[in-house]
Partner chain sequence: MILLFKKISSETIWGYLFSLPWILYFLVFLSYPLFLAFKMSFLDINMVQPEKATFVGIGNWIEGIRDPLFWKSVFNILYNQSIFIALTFAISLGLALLLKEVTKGAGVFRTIYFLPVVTSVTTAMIIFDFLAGSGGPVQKMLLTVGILNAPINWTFDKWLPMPILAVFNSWKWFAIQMIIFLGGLLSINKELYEAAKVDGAGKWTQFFKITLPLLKPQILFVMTMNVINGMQMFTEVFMIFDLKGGPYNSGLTPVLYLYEQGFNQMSMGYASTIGLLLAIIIMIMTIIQWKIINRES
Amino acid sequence: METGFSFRLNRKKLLKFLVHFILTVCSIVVVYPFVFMLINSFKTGPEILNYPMYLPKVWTVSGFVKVLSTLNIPILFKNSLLISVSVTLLNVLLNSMVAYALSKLNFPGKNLIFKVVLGSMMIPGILLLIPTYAMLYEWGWVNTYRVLIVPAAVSAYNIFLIRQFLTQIPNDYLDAARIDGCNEFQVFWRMIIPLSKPVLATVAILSFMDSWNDLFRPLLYLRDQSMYTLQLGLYSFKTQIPGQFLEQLWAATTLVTVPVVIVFFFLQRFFIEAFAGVGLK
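Structural coordinates of the indicated chain alone, per the form predicted together with its partner chain:
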């Protein structure tokens, strides 16, 4: 009896250890590429080529110093930030407006509009790439920031997310405000926006990340180097100097990645929830 009990306890402990062991091994696989990037960014060029796997023999920041003079990282940061923050703010505001109309207001055609929103999520973006480019080219929007901001300002998916959240807010609550003399805009601004903070955080994170990490659209639409985003700058840097200046490439990659990781660590709960709640209601 005694041994049976302790055996079971040990088995349980062993299982627990095994679970943690597997999870830890996976963590190492996930993190290793970032560690690899980090240690190589502190090496000299030849050392990266010959001993990529080891810690630097001589720690140096020459890669960082050099890359800051070839690639204007502060400007790239500023450009990326300008575009992504605009996209994020517009997404939060415009999508919640539409979601409010679709969940809390009654008007003819409302259901049709909602069906169109849902249906449009099934359209692969690639289908519209060429015609959208042709259209924006004709408008003279190529090589402007608005070409990356305006078409990304509304998203069917974000409307859907916010609408699902808003349907849970009781109508009595809003009616009370209406009786007090609020018009619909005041109801929206003073009640809906503050009440839907959690879902708006999700929308903000998803739209910021999409915009910040995008390479394709900046590649298509931006011409002036002074307007490049971080991703585009990094890409052009990689293609300009194949093989050489490895230290600069690793330093640049580190400079681009580290701020994102820091922001992520501070807001991780929101990040993970943003993906956990995705479209499952």
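Taking the form predicted together with its partner chain as the starting point, write out the structure of the form predicted on its own.
The text that comes after this line covers the one chain and nothing more.
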């Protein structure tokens, strides 16, 4: 009896150790590229070329100084921040409203609309590239901020994600609010929004990261350098840097990456709750 209990206890400890070991290895794999980038941003160009895997022999911020003096970082940051924040806010608001209607309201064609939303996720975006560009060009949107904001304001995936979360919210909560005299907008604003913080934070993270890291659409639509985003500015900067000045490229990459890390750091709890399904208590 005691031997069997000891065996089960040892097996439990072994499984716990294996789980922690696997999670530790996965964490190192995920964190290593960011650490590698951060370390190389404090080296000189020749040292990056010759010793990319080692700590700097002499720590230097010359890469950051040269980037800040060469690139108009405040303007690039302002452009990226304006576009990313606008896309994030619109995604959180509009997608949550659509998801609320598809999950909690009854109206003709609701299931058909949801199927169309899901079906749109199966169409590769590259197939719509030419007609989309032609349409936006005819509207006069090319080389404007709205060409990067309005088309990205609604996402089929985010609608699906929020709708699946909202199905966990009991309808009794909403019915009680309606009995108290709330109209549908008040129910949405006072009940749905507070109860949906985890999934809305998840949508905010995904939308911000997608918009902040986007290079293709700014490269396709923007012409004026004063409207360049950080990614597009970094891409243009990259093609002008000689190999011996790689520290500037690594420093610029670090500056671009830090805001995304900060956003995720502050919202990670909600991100985990949304996917763990523990948003409601």
